[in-house]
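One chain comes next, on its own, written as structure tokens: the form predicted alone.
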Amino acid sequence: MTVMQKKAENPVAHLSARDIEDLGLELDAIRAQVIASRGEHDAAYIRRVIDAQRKLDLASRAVLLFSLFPPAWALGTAGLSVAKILENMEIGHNIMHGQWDWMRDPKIHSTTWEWDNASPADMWKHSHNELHHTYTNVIGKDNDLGYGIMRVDEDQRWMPFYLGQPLWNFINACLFEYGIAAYDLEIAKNWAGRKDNAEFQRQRKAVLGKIRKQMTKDYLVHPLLSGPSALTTLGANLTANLVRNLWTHSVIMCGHFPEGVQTFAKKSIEGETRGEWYLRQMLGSANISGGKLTHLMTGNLSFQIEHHLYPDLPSNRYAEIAPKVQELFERYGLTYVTGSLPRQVGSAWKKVIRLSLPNGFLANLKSARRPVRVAAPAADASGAGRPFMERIAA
């Protein structure tokens, strides 16, 4: 396994092939324990979250019918923002991972769920479940790593285009659901031959149809139902979608991009074993520390390490298995990257800015600004050249 980031020491150099396979067996055992214990408690959890989210969404939209009044606008917008985040993060993302397929409930199943997002479910499942989770942090294989618009590792050749990546990343954050839809379409790859590409044209129509459906609901029907409050309701829906996009982008950045998270060369996964796949997930992910509310609002992606190890296990079980996973990190001499939300967001953005510049640019700039120290003249017998206060004391 080859770690792409340039480091003085390889973080897995101390592990033998036998160690890595033993690690994989221990992680398999944790997975088996959770699968064997799934039951009504877990099913009740996801049904409770879905019910609460739908009631919050409906109540918030009802309050926004009176959004001409500032208190109603603030309350309704906040509630709608939370409802949209819950629908995307804890509900849609996790259902489409197949975390609840074992319930055999056709209404809560990865094959039937369609979420409130610009990307159609089937396209997202391909790019996210099949590609991202298979090739986690493998440069050139995992398009989630930088979304094709950012330099994500020192080994990548720097180009002037990357100077703009802090701006590209911010724009992507504000329009995140549309950025993901464009990424699912693989526009850069398919644009040149788009006219003759029947599959691309089919997917393009599906995305545009999904966007039209969402915009009709949020920016036409709901505002018109508000009557005199139409414009303020329109603003509330725009704000809620912006908040949802910024939050989702931040959570995903925290899970994949802070300092300490490793990236990998394509050749590093040739002949990859089950244990090595597990190890790559451990090194290529980071967690967010926090309480139950933080975990709920992140869709339990605050346990990104555990999610990447077990993407199809119920999200409410990640908190339970996290201490077991952390103990394995410690026992095998690996770094469990975690931190508060502000710390991880700051770390991720710092990395975005650092990699937008040529390697060593900031260090060279700091060195150039360092003042040049001139050696003091040697003191003679009379004391000339000695510091003033020393001569006074003498």
The other form holds:
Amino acid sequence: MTVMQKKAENPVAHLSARDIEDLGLELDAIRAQVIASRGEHDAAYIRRVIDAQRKLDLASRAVLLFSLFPPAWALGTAGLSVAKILENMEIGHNIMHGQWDWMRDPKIHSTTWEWDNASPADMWKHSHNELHHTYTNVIGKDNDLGYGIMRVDEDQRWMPFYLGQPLWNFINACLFEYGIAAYDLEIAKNWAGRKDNAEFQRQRKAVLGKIRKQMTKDYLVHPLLSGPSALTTLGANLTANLVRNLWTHSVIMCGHFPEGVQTFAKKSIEGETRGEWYLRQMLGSANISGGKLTHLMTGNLSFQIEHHLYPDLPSNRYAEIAPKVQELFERYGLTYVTGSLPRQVGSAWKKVIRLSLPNGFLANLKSARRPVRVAAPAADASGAGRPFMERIAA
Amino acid sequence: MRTLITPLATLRDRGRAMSVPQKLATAAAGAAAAALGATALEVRRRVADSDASPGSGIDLVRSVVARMTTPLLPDDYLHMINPLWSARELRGKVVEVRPETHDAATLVITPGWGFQASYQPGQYVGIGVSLDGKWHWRSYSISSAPDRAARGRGTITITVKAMPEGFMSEHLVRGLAPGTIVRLALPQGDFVLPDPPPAKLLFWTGGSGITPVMSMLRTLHRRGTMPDVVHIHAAPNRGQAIFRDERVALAGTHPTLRLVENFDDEHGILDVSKLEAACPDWRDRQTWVCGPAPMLEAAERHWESAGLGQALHLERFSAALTASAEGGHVVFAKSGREADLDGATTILEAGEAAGITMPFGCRMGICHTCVIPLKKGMVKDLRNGAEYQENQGVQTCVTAAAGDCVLEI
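Can I have the other form now, the form predicted in complex with its partner chain, not the form predicted alone?
In what comes next, the whole complex appears, and the chain from above leads the way.
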């Protein structure tokens, strides 16, 4: 993959400026329909999910008081993992996006919600809502692309450090909540001296305070309450946090990493129109196919494309608008990237591994077994982004 | 629908006057960077401030248990068992909806944790109701008498008149089922009966303006010490006179309470000259007036011209925010959004319509959660026409643009 503008086959070359604005209007119309029909049914949905999540959390923690017995450990850990995933994804992520602000409920509101995660709500909202959702998949602007530690695009210059990126990515997955907190803190920017130090110190204190509270709860208070089961409860809570981290990391990788998702050059978004913004969201996101349970457990980020088009529409409505969005993709000749969870996770990991090596390294290996394509697509002047062997041949 | 106009002085003093549980509620509604940190601090402050010792024990337990529930509070779980068990926000349960006239009803509400039973007769309360998934807030005078003996286990009542095109008042009168959970704001307002009351009083009420005065009459009745009271009440007709039977009965019980009724259909509109006839010694009485705006203005002129403004207490309410500003081009500086506004749209509504996450709480000018710095220009308070210049925080929920302005959000 390479930034879309440099691709030999630009996937939007067939669209005129007029087409793109028309597409924008059609997407606006879908949004307006949902906004006009938000009501009690939707409000009841989020209240129900919150209620069920809290009951599951309580019940799991109650079962874990007896975690010395292996069946109780297994049941409690599974329940707590699911509760934490729901809390972070379908509830926390979506409320903090402002998806439920229209209810004017002072508690279920993006300005007041706090979540069970290392990153404090304010900081996460800034880096996620303002940066990631605005600059989706723009290389150098969107930190979600590789979190600053990985090479996610052929255009990024390869360095030996990237050889380890499958390992970095795995470590990041295990410690995902802390990884997010670290990058919401913009630690790298601070090291480079590009961040106001007083602001950084204030945020650092907030993050450490939050982490201390979360850790006190999971690794001290609840284990102590379990008495003789203290150690096993500690293990259960560690496991639940690990499961939550691995799961959320996987879902989020599926959103923007799988093959077929486009990235964009910094310059390409200068003076971007609303239609062009929509188009970038459509091409820069990928969905996960699956049933209702998959959608719930991914916080409806399985509808990543719909979520990126309409980050503040209630998550329970994405399923209903997905067919309309997909129809627009077809009508405008665009590729709606979607696949099952295992397929998309595999695709994203394959890319992480491929890009840990210099461009074309794998293709080079394969080409020993396969003849080089003779009819290469028309290349642009630099030839960047084409497989290494083709460039050599050219 | 009624919206009460609060004098500016009260707004300014609110920080000091606001009771501690309300500060808690405000803190919870405000931007909660570290939810537990902020709330634990508030809890400690509450413990320090509170002289009610039974509450502090509970607060202490709550802050300890919060270690188990962070980032949530114990109340977030407790109100799953009983919806009223939450001090994080004031709630109430509607236990009865009692029709008073064909278009007015009394709501009997059991308040939850944190509600003060020691409100003063004449004060009003904010009530939030969820309608089609959305919360709506209004203010209504409390019509019941405070009952300290009930120790927080009592009920309060508000009496609502359905207004034409007032979808909320209509819903409260006809659409609210007993058992509904509502949100509450703490009682406030300075249209109150002093304790002890003055020796001679005059109450002049019109329509649903009877409600705060009913709380005062009931309080005097309960105490069994009815001073010399003249109560003049104006209503369109007998059938629409709220609490009529009770008022007539009270006048029968207390010889010192004289009731004068004016039914517009029978007697014509009650004006100031009629008032003089009905209560010739009005100059000697502390007077409380509550009713429609023209009535309040007439009373204000009459008392001012007699040099008796000090003896007059007014409670203003109107069908809506009445003042209108001239409107203008509004720039939301940080978010880079702009809008052209008329003089009736609040800055809050405009910001929300422009897709900005605006802070808000009560949406009726009470809680100050919505305050945003005004960098340039002027806004107007729609409740009373007060104008606010640049470089100060403004309550976006009750102000509209008075010319072009820039807001820091």
